[in-house]
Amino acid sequence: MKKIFHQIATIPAAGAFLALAIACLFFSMQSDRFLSGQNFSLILQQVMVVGVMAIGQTLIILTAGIDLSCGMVMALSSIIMTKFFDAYGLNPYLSILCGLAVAMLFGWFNGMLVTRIKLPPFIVTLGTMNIAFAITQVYSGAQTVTNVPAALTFFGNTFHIGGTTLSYGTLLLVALYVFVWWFLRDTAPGRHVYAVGNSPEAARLTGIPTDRVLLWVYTIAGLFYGIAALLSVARTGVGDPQAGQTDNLDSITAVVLGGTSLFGGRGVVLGTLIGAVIVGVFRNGLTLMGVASVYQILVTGILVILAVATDQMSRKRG
């Protein structure tokens, strides 16, 4: 029993499931309403924006990197798709490809930072979190833009499934994930993503090209960012040129519990969906049972701490 113990807890999600799964019963006792397939479509719809950026963390923290950017870039992008239609009458089509582009410029231009010039990611992203902050600002004034044509917003668009109401940005959300999922586990480039997380030297030496790997990590981050700007619109309606001032912090957060290591190598990206998810689980049930939204920040804080404490305990066992 021991040993089935010991095999359970060296699965990376492993903690992350049981933490969802004690999060959901305990809400369930708390509100008749949590276990509600309806409640469940809410949480979902509310953590597709970030889970998706989630996803291009992921990749970012398994090369032991981190991006500070993401939620800035996300919000530049989503005015660039909204600005693009409404003050020049681009296709809207074409206004979320230049929205897209965009986000992988930056993404582009980190990696570009921290390849050629040996930046710290930290330093990197953090510089161009505000660099993406101030042209979203001034190329915005500051104005949220209400004049969003159809497409933009066709992912915010719901249908049924028995009496439960689902998104189609809910199922663009598990579908990126399964697909990078296999990506990461089936393919050479995604092993190279690994390999370079557990030892860039070591990589090197085995004739991986980390510069190419970093870079084009980076880059796909980025455009993971721009479709969460694209989910951004579908969810609200607007382009809002305040939106994702926090979500930087919300993707490192689901990518930490979701039980990826910070110090890259070790992860897998389904537990980065099940991190997003303990989080809009825990929101949800602390709103249900009239907890302060403070509170509710309070406790998000002190998950990130005991996972991090988890991820450095495991480490020093191994």
Second form
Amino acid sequence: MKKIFHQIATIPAAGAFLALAIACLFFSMQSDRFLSGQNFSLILQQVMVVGVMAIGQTLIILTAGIDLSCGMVMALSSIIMTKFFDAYGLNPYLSILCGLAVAMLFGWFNGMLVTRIKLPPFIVTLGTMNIAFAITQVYSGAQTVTNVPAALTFFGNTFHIGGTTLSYGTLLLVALYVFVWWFLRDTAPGRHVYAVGNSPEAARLTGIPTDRVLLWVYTIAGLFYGIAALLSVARTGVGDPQAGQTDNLDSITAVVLGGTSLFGGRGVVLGTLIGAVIVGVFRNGLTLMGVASVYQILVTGILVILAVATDQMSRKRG
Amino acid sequence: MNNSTQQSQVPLVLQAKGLIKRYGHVTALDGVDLELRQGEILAVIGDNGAGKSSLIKALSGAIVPDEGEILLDGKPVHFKSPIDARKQGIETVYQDLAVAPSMTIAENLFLGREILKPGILGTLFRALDKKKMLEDAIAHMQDLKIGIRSMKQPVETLSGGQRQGVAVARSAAFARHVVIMDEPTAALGVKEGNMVLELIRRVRDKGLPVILISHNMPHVFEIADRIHIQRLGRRAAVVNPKNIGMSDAVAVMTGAMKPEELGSEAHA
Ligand SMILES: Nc1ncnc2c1ncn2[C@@H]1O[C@H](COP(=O)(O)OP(=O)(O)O)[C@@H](O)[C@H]1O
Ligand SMILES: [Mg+2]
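Having seen the form predicted on its own, could you now give me the structure of the form predicted in complex with its partner chain?
Every component of the complex follows; first up is the chain already shown.
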């Protein structure tokens, strides 16, 4: 049994798959509605936003960093996208670009502080999390932006396939995951992300520009938070200054459940997608069972600690 | 001394002249000279603090000396970083910082020097030519007769000696001029240490001169063609291991014996 556990723990995405399968089995026994195609498309809708954010989080955690600012940067970006259109009548596509740019700027700023001033990512992003939150509240006046053009809600539109309804956002989610999975696996910059996470000093000595790698990782992570902002606006139909509050921890939970090591250098981004789906399945399944949302938060907390403990144990033996 | 004119005919690959490196009040290198000949293994020995590490760091670009000159194939070179030295064909095997543990052997061999796919995938995304990298990795490992079952296994699954083998193979594969090794056998057991020594010999036999820093006297005497004895930031002597006993070499190294007290046949 111990051996089986160990083997599962060493194949990153396999453990996540197993956990997902067990969760699905459990919830399908608890509720007839759980296994319907309709319910699954609902889960995917819920997973969409955190799922895209968790891509950026995965990149950063692979370098042995962490990003606590992602949810707040996402919220700021969604306010920029909606308010630039609403308040200044800016072309909606330009508004989207501005929102993406601001998210990338925050990512770049995180990266600069981590590489140039050599501050720990935890502290840097704790700081920028609060900065992004404050800017969001001040700029929006804590008001939800409801005047949202069709261009910003495109990814919320749905189409039917079989008995299931899928949104274009879900397609985008899957496409982004497949692309990043390929990129991390099969390109030189992708492998350098792992090398930096393994040992920055070894990477530097082999000639990899480690600071440049970190800087683009944080900046591109920002881009993913911006895309998540667009998906969030598309899903809810508004620019919400209170969005993203639980997404920091949810994205980290997804990454860790997906088998990526918090110590950096190990993990597969497709695992994160499964991790995000697990979080979604738990929330959805518990809701179907009529469990109050506080207990859902409790369960996610337990999940993340279990995942981190597994990571720690497999590292000690490996 | 009578054969020194003959031996100086052997071309010098790497030469250091009067290198000085100070750290505040400490003078780590005090005008040290070094000569590396074509096709030889030159061991560098010395007490703690004699300046061995500083010397090879200067040669591998990890530090910039305050004064002095480094010549590669007779031409002056100025290294500002290890990457500069690597571009000039000088590869260094670092004692323990050499590899990325979770990455495969093939990936480690090509880390920072990946082979890219031809065409748009290679230029736009810098996509890897994994097939070519795998083939080349197998070829490099066979070249040095390193027996490893799969190039696709993570380096962390290897023993210490095998890991060192990967690091040596990487430097041998890419070095065009010189391979520098800092204590490559220090962390290894007897059997694995001998395996790595054999590997170093094969690197030399491929025609690459090797600078080997080691504390292990039996290893040094077994493998070196010449021994550079470093003392107090300078070169005390260069000796021929065939014509000098281990205890005399150690005596010179510690200052118990003056280099002039050695017989002329001991010098190289
Ligand atoms: N980065 C450094 N800062 C200050 N002093 C140093 C530094 N590196 C080396 N030294 C000093 O220089 C001298 C030579 O050191 P080193 O080259 O490491 O010798 P060895 O490798 O032969 O033990 C020692 O006295 C050491 O303390
Ligand atoms: Mg030393």
